[in-house]
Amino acid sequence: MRISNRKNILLLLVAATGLLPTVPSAAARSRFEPLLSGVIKIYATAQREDYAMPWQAGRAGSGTGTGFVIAKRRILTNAHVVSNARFLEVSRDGHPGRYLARVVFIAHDADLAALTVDDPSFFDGITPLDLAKAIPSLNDEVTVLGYPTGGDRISVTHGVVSRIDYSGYSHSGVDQHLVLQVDAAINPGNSGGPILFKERVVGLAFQGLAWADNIGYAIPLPVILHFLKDIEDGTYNGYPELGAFFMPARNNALRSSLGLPENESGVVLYTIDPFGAAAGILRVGDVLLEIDGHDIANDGNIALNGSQVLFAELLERKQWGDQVVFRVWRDKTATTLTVPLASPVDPFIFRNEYDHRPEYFLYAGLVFAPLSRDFLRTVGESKSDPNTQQLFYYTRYAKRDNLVTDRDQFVVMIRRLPHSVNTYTDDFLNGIVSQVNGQPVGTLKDVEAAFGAPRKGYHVVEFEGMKQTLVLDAAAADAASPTIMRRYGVPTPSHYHPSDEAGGRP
């Protein structure tokens, strides 16, 4: 869910794993013995893609995490434990050997994944962990089971719930959900470990603050239940996105300009995402007064299950295809509006990407690729270059400034493989392609198609915000392309996602 107000600033979080390791005492083992069999160590060999040279994969690496067995022979863990995995194994405490595992469902927007093991003997003697019916309260003591780095045996760690809040999930880089904060540090290895309250699962360890000691975060029960409910039909659809950005309705001048009565409270919408469910129903300037019968306070909070939470938390508990009812103040009148929570696929979210090869197209040594968050991590020293700064601007403001019309991607010229045919093209690097040979570019495939139709023997490439055009001799470029590919070890001139994946649900 990506609903925010102007004060809601995401913390800089690192995807870390686990709580400080503590070898369980004999008494602790005895207390949790029935549960330990269901806590699983995960061994992942992963390989991130190279978004600077998208035809080749990056170096493979290995790591460990934790998971736990739930019903239907599924192992619940974090998405970041198994993302980009090429090989997965699991083991049990006190049992020799490892078993091959595979991902059944993965939710990058919620940092959750469900694994299974095809060998049924792996589950012999395992007691699946039970999920609680509600999250714990502040100051309740919780227990974390897992396999933090530093040993092969299971650990038991205790902490206290210090905050229940709505915050960012670092795995996707853009999504916000409910989080459970505990007063314990997060360290590598225990990510995905169950957090228990009265021997039932209330959360799953997943990330920590980069600059703070003894602060850890867990994915709480409502997010876990949303994931499990979503996958019941065999498909993960992800969270519905309202796409409404708001500010508090506390300012008297603002309230007066809207004609908002003193006895009404709520939040004022200042941006409607064209790809959100609210598009065409809610408007800029609307004041959200109630959501499904819950009064919305001027700070955006509602009373839910005895706690004050951001109204988005009620949306968080909805599934794709559900609906929500708002009471809205519009044109100095209160009205009721129903919003179906089914929005079009949004290709301009710019989440961190996982589990697929990056797209690219190479012609005459010029490499074109869609603008992505992952590519921007590769720009390094060129961050001060005007073209690169424009890329950062587009990832943040393109929808707000209506720059996405007739586009499904922003195509960037990300690299030049030097050859005499493409000399003097460096000034166009990291530029956003607007047209090729007079044809508008809305996707990467449009670039490839347009290069098939030169104009009077030349290819002319135009870029957003530039008066200059890049010009290539078409015959020379065609002749040089195979030579350039061999010289730089590029196996194929292009790679595209399957059509059912392009811009798909998270």
Second form
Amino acid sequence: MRISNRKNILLLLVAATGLLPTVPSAAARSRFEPLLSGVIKIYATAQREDYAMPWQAGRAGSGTGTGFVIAKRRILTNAHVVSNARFLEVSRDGHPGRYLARVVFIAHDADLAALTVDDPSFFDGITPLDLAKAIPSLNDEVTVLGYPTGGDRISVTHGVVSRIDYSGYSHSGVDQHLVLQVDAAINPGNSGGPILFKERVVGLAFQGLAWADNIGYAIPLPVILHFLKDIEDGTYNGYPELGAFFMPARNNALRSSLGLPENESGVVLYTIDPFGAAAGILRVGDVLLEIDGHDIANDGNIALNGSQVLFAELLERKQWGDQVVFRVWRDKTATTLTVPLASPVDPFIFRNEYDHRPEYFLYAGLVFAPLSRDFLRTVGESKSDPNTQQLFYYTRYAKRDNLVTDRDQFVVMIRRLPHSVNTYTDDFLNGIVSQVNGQPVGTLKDVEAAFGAPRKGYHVVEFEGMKQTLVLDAAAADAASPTIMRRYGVPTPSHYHPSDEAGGRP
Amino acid sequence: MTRSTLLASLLVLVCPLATWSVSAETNELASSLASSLVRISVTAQEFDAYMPWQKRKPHSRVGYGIAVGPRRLLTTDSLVRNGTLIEVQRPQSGERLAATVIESDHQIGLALLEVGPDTPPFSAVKVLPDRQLDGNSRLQVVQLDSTLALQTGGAQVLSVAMTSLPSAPYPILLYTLLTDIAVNGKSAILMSGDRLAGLVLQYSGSRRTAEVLPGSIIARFLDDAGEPPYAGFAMAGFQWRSLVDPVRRAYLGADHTSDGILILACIPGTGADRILKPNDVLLEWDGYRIDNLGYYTDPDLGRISMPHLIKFRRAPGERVPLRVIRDGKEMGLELLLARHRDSDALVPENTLRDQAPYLIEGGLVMMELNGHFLRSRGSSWTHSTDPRLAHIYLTRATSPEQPGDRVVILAGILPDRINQDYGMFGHEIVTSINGRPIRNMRDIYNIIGPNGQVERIGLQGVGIELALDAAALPEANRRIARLYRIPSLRNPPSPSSRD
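Moving from the form predicted alone, what structure would you give for the form predicted together with its partner chain?
Let us now look at the entire complex, which starts with that chain.
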């Protein structure tokens, strides 16, 4: 009873504010109200995968977010609102119906997704929102629309642009792009909602900051436009990665060791990612002097449309298939190099994974899986165990310490389903497999293949950095596998991604 | 009289009664130890792990020592290590006599002190030669109470095992004893009759258990320390694992017996190097059969873990016969024992918290990675440490590829204009200096010589060298030393560094 009483009070308050409106000018209202029709609420039931027991699904949970309608009957929202969705519905403010929605494009590296609703009646009376031509400036007042927690109906908050900067995108865990920081209230449920400046979309609310007040982050217009342009050809490719790590060319001794003249400025490359676009074209020790005709300052900034931005901002606007032209200082002379931005898939980015089942292979109660950020999250705090700690080393230093040679995955023995056939194998848990039966392991499939060819009746598994080897009796292991699967409820002995769904995609 | 003062005076009355109520034998023991037992007060100061040019706040420790000669006292290494002042007090005396450490072995945990020649002689206690302490042994813990009077209490052996203590992460033979008095300082004395039976290394007040280093090891230490040079305790130089798994035994051709442990790796430069091989099954050591968990039957102690056999039944320099199964065939081998030194490790523990060698050039602090450096971040150090450094320490700290290898790191960067933009390279591994590869700090000092300087630094996985302005370096070094108050920018490794 008490609860329903409270509800009544809330309703009364809503009604009361309705009676005493602060009347905006009729013109302003007529500009604003059609905007609301394009802001929709998204209901998602998602199910995360269980990376500790990859043969079964994790728990399902429900959440809500916001999206907004743009041209071509597309609803733009965050990738994190609709990732791993099992059931997706949308509704409009003030309309009773819920409509089934589906994801058309999803960009995990930019935390963006485009949905659509197949029932055309959903779009009746909706005015799609217009995208702005440019991002606002600091201190410009912006409006945030969405369906945050604390009520069911649409909510409007205001704030100013506090900062425009590069920052991490927590959805993928590894990507960095431009972000817009606003001081308007942004709360759970706001995700995917439009940020408007002069009635046009300049950003999309996406993440907050724990332990801080009045800091909300939005994905700014350039990232949204990049996504929309990328999907024009019907597939999302993601951002090209130059794959060159740089430091400022400010230190005098460093400059003179490179023979860099006083009048030149730029950034020094100190590591080249073997999987990036720069590999084979740019070299360590190169100084990037210009990018596409823009002078690079010693701190890495270029002048773009009157403001100083990191030169990476120019790269951010490129699509796969584009190219970038650098003027480079190399071997004490300046030269011009063109880098085509058509990089292959990089399996060692270790992004958070979504929308596909984790890969695994089970044999004799030993579960093998590729090393992933999601799996590392399940091992959590046991970092003082040398095997587990090694996983963090391999994740962080895969490329710099050249641990990736001849591999596409680091295959880890993630679990033992105890059975007398594998009793003495706990030493090897969380070890990275280097060889099985003398066959080098470059992918999970290599493990399965190599277990097919035991040597003299034994399976011998070797691990990186470990001085002992795991030995199984091949006949006993073969015989035990079906029993183990039945006993521990494992429906299938393996799962691999379909070949068009390789790891490392954005 | 208030309630609390009443209670206090009652306590004062009761305590002496309790000690008086023990047997005449105890009384006799107490009077005989009056000129043997001392209280040791130590002021100690460790070097800072991150800034090895300066020391941390001094702190004090209190414990006990026992006379083993007219001017020589035995105590535990963890009590006196890094002592800046060591003073001893006789029972019921306020006089403090200065003492100095003349030998210590931090792997065993013992130290030998000497007092000045003007000191009236102590009466030396004999060490119990008998190794067979058991639950029936009549043992007494001896210490001083708050009035500096001798206090004794009974103790009973619960177990004996090879154990690692935090003060020395190398397993040593320790007895666990249940005591009936609360031990009130480090290195309390364990007596069996009038003989020294052990020293307390660690005490748990809640469980009333003491970890005691036995007389047999003390006797070995004293014999050795009495005749310099100190030879120390032996090490074989291999890593091993138990070998119970019948499948693995069959695979290794070791299934005709259930004995023997698996050799994993040998440390380069040790006695085991090139004698034992990975996948050897070690069956016998010095005539003793080793079971598949690594235990043997000691003639004095019974079933005990194998490190005791290696460390304490033989001395460095001796040759030991072994039997192994290699490639399915049993064979005899011989191995030369050597002293185990922390300085042989790729990443030394530096449990002593000694001053690490370092070099500061242009504000770049170069140091060898050591356990003290990593563990100074606290118990969850793995979370805040660069995963590459943690990986090296956790997987191959004791195994240099060649003797003398160390991991030289940029331990810190003291910001200055000469090292502008180099701050991002903290905790990277230094692989070359001035274009020449290096394996340790000594290599760096050899390359630059007495008057040279570090002008280029190569780092693992970083394609460019960090350059320092040669002409500006002398002035920058003076500036950095002055601003950051560093008394010396260079601290080369000593010719024979302590282990």
